[in-house]
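Just one chain is shown here, as structure tokens, and it is the form predicted alone.
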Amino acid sequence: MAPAGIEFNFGSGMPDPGTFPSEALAGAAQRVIVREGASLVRYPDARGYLPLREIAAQRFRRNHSVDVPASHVTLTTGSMQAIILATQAFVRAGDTVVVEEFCYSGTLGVLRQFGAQIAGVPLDDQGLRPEALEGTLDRLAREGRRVAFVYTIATHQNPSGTILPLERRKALLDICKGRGVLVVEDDCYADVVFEGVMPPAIYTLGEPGDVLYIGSFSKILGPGARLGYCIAPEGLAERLLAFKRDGGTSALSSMIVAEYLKDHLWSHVGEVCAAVKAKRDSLFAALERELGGLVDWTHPRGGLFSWVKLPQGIDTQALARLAKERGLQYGSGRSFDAADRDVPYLRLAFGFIDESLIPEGVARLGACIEGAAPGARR
């Protein structure tokens, strides 16, 4: 449900609520609780419920054509917990984490909370620029600053929606490996694909220990399930598990989701992708009709977001006030900026909003942008 006063919610990265399989999950819950309920009096396995870890490994194999053992999969309370654990395990006081210049706001919040310094690397329409990453790492080395890891969302980058090509993935890995820097690959949008073939995960291109891979079930079910996972070899995983002191990721949630996904994973993914693609297409049509010539926006081939570049000179605070008055919610550019700058961008999330509301929502956004950008006209 949208916050009070919000009618047009382009703010949060959530999937289509109509695709949530309520009845099927209710049936799965009934079956699994009758079958395995007595085991719930015990704490979960440290790495999580094995059948769901096996589904995560199967999913990885299907998406990337590489086998990973279930023993290398650790379930987490959403992918955010995996990001938190990586930060706790690898960041020491004063360390720097290198991210894409525009980066998932949740990750930036975690890094700042734990005292990491943040260095942003510029993006273009193909994602992170390897030569800029190399320059950034070399500069940090000259300054005597230790880099804890490089964090990247290589596929359907949040917020830009870009897809890092294979050659850039190889270059990123080579640059980091040559400097002994860990790569943390956040691939939580991997299944939300509308067209084209995605490059393999960076994890598949390296040797064990080069990359920590993070995935999620939130973008195909819902964040309320609070189920994510990471893939890492034993040594790397043990460093994370040393900080995972939550008593274990919910075995009940894991059992229910595994019971449902064991027979419905790929049909459900197909349903989610079809629903979200229709919304993306409606958004593109509305942007072209209402904001063409006024702003520029990215054209993602998957994921949940489009990144909108606003007119120069726009008053972003005025835009926020006007949007609130008109019942609009979006992601502010500043929320995603590694340097916490007030940049002239906003993020439109298109997975959750009702498709019928998209045209009117975009029309209202256009009026708000015109009101906040003196001289800007369509």
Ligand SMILES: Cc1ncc(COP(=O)(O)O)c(C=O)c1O
The other form holds:
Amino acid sequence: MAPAGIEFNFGSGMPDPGTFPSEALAGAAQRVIVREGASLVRYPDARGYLPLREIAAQRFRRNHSVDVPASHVTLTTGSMQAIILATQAFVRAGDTVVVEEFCYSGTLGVLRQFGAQIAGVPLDDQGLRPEALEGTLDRLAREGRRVAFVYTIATHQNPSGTILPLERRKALLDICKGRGVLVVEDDCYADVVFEGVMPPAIYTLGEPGDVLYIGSFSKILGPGARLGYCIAPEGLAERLLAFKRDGGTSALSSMIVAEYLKDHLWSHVGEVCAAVKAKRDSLFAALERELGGLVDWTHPRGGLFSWVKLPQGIDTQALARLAKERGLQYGSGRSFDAADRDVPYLRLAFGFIDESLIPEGVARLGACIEGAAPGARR
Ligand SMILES: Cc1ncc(COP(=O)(O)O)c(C=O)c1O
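Same protein, different state: after the form predicted alone, show the form predicted in complex with this ligand.
Once more the chain from above appears, this time first in line as the rest of the complex follows.
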């Protein structure tokens, strides 16, 4: 069969297109450009457009109940740039970066590109296991390998959707602090919460300089804005800024987004979460109906992904081929595996896909899995 186009996009971690505030952003652009547009003849401030940094600080305060000054916020071109800058600043040749054993593919790609060794720490249904982290760091020390930092997505981990409990956050920090290892905390799903109260960021539990915090506007607005940031005290931030040679994060994009979010941040976050939660619920219902007894999946309380454990022995190449033929896109397990193994998992992203397509998409996925793992239904 000829490959169809992508009809069912469970592949990318993008937000709901229906909640993109086009009209309001157009109005914000008109206002702010008339008012401040002439400042665009200059290069942006090295740390980025101040009103957006203030919004990032406000957002942090509301989510984590701790004040951070806007002077500790540095805007970046998406949070991806903060990950790249941290890698450039802290990884020396031969260094290892410790990550959750299943980890955001973008980060793995950056670490590999810059020549970092990667060590994965096993996860359970509550995220990274502190004793496994300790074991990994001890082993690396015995092998004489320097650890540049521990990178963690503690809240709505990508891809597994786990939320690291407070006690584990404290343990993780103690373990790293005791060994003088920096923690890089990627919290780009902080606001995409469907139920429950999230534990505070690891950043709030440490002393200045223990943790580099990374945030993003991509998951509540859209990655097309290319706006992310890091929060770090002086000294740490300067080490990243030394590698930021792009002339600054777009002041035009920042001013439009800040003008909109200054009055709409929390109402917008509420709309985004309601829309994405409805899709998650449809996905759960469809998985139950179509894939029950065939695969297991995680039940995230926020974020954009469910991590699906496939039947042992499944032919993942055949699955990829069948899925492509049927117009399905998903994240392959391998792309999230720190050790680049062909693991029997896949990631379903539920933020972007039209809700009405979810039942049919999951039914097709079920047929593809049965085709790639005959006789696997329990
Ligand atoms: C955990 C994590 N970090 C960072 C990013 C990069 O996002 P952006 O550069 O758009 O802020 C993503 C995108 O999917 C992500 O899932």
